[in-house]
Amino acid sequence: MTVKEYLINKMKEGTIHMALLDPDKQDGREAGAIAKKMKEAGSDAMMIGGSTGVTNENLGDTARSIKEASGLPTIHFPGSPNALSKEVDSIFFMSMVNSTSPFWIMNAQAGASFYIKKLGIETISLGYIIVEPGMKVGEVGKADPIKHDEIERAVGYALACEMFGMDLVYLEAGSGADRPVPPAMISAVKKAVSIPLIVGGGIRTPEAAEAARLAGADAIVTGTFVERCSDDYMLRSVVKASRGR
């Protein structure tokens, strides 16, 4: 079974939770320990990536450690085309569709495509939509973030992603955001598209996770929260609220 098939099958059962770890924030040993803890909490998959500081070496080390410690599928969530590893199970082959730079919309992907094919990494196409505040990823990707009241604009980008044939669409408020994507925007996008919807950024409480799930998110991603939270009960609570089960 491919990672894409695994994710789609899981989403048919209900909203899934994916934890995101930045290889530049902890070594492989610590990443493995976190992944084991997240699997026990109920996470369905592990994403690996960051906006800066990711290398072939720390990406591969993190992927290996996560798989050995948890057995969960690993998905590279690339912050640039400069780091790739055959150790990951798959990669979100993503376009930041509301970037103001052609580099992040298509040029980076074209440059990396040869190496991804050579390494034999499974690709999962993804339309990446940055919502305010956008944080570091929006800054690095030169995004024109969608404001919280620009719901029609968000729907337009999401529909375009589906019409381009992308597998998934992702509404991203940015790692460490003080405000998550508003439920009204999630709901409007979910009603407009037939491809799965991922939501992430600024989700650090059970209430925020539940709000995203009830609004229609098919997958909820938590990253900074997972890396910083030392309260296992809170971790489990956020994952449970994300999945609703």
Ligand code: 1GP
Second form
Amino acid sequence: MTVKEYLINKMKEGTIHMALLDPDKQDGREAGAIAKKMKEAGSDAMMIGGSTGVTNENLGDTARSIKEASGLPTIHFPGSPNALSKEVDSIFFMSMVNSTSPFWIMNAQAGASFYIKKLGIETISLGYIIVEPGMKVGEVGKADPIKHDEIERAVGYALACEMFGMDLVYLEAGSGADRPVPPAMISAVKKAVSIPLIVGGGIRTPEAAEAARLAGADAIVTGTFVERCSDDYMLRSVVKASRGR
Ligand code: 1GP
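Okay, that one was the form predicted on its own. Can I see the form predicted together with the named molecule too?
Up next: the whole complex, starting with the chain shown before.
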């Protein structure tokens, strides 16, 4: 089974939780320990990525340790085309659709495509939509972030992703955002598109996770919270609120 099939099957059962680890923030051994904890807490997959400092080496080490320690599928969530590893099970082949720079919309992908093909990494296409505040990824990707009241604009981008034939669409408030994507925007996008909807950025409480799930998110991503939280009960609470089961 491909990672894409695994994710789609899981999302048919209900909202899934994906934990995001930045390979620049801890070594492989520590990443493995976190992944094991997340598996026990109920997470469905591990995403690996960051906006800066990701190398072929730290990406590969992180993926290998996560797989050994947890058995969870790994997905490279690339912050740039500069690092790739065949240790990762799959890659979100993503376009930042509301970037103002062609590099982040299609040129970075065109440059990386040969290497991804050569390494034989499974690609899962993803339309990446930056919502305010957008944080580091919005800045690096030169996004024109969607404001919280620009719901129609968010729907337009998401529908365009579906019409382009992308597998998934991701509403991203940015890692460490003080405000996650608003539930009204999630539910409007969910109503408009039939491809699965991922939501992330600034989700660090069970209440925020539950609000995203109830609004219609098919997958909820937490990164900063997973890296910083040492309270296993809280970790389980956020995963459970994300999945609703
Ligand atoms: C960032 O959506 C992810 O790309 C996760 O954000 O670090 O705020 O959880 P956080």
